[in-house]
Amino acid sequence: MNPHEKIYRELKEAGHGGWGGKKHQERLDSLDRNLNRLLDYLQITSGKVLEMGSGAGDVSIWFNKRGYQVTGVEISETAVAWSREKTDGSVDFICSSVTEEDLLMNQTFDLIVDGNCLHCLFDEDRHKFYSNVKRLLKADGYFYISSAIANNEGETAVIGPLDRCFVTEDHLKKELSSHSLICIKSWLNVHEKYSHFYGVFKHKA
């Protein structure tokens, strides 16, 4: 069983609202602050949004409530079903891997959101993820990353029940640059053992 599927089953059976368990509301408050900061910077009020790693639907639903046309991609069947239960069908939740080569063929989006998914991907899967983002992002679109990162090269930390791929901010930006995506805005939440990176990227000119 996919580890995300196992975790989402446990969270739902325990009666939690989504990822984070007992800290789900705290997570929602953080999402609200950072997504509002994102939209204040971008100054876009409509368009097509894709969430990569949509989990139990919190971020996708947040954008949908604000009038955006939203698609969420998530590998856990339980999480996808849970997301659909929370909505009236106005969000298109798809059960698939974010690394699938033919993901959402012939579609493009104004804004692609990393739903705290990137830091769960390793090695070749990270590059497949970036390739999909580059292909699915409109020429003038934006890619938003929310990712745990290392404070210093070579540092690691354990967060929750899943392995995380920890790289530094500089390493992360170089990864994106190698896929012709450049950072135009970023901010950090700094913690003692690791930090959390928020960044806005666009296609290189």
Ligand SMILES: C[S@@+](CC[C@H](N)C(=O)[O-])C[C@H]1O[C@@H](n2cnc3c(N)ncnc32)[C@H](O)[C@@H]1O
Second form
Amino acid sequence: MNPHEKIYRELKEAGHGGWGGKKHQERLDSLDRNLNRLLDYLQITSGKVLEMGSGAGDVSIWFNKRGYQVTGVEISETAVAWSREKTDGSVDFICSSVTEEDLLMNQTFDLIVDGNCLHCLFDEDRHKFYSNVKRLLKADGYFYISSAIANNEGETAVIGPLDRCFVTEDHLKKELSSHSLICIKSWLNVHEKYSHFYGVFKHKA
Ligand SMILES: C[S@@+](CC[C@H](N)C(=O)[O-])C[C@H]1O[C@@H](n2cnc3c(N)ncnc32)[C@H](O)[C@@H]1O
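Switching forms now, from the form predicted on its own to the form predicted together with the named molecule, please provide the structure.
Following is the full complex, with the preceding chain placed first.
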């Protein structure tokens, strides 16, 4: 069983609200702060939003409540069912991997949001993810990353029960730049063991 699927089954069974379990509300507060910061910067008030790794739906629902047309892609079927339960069908939640080559074929989006999914991906999967982002992003669209990062090259840390891909901010920006995804704005939440990177990127064709 996919490790995320196992976690979502346990979270739901225990009566939690979504990813983060006991810290779910703390997560929602942090999402709210950072997504408001994103929209204050972008100054967009409508359009199509895609969340990569939509989990139990909280980020996608946040955008939907503000009038955006939202699609969420998530690998755990329990999480997808859970996110559908939280809405009235106005968000399109799809069970698939963000690395699928034919993901959402022929669709494009004004804003693609990494729902803390990129730090779950390793090696070739990260490049498949970036290729999908480029294919699915409108020419004038924005890509937003929310990702745990290492404070120094080679450092690792443990967050929760799953392995995370820890790279530094510099490494991450270079990796994206090699896919012509250029950082136009970023901010950090610095922690002792690892930090959290938030960044807005544009695709320069
Ligand atoms: C840290 S959780 C965050 C969930 C949600 N975006 C949120 O902020 O509440 C990362 C999510 O990415 C999903 N994920 C990991 N690998 C994936 C993949 N290859 N395709 C789609 N979703 C994936 C996990 O199942 C998990 O729901």
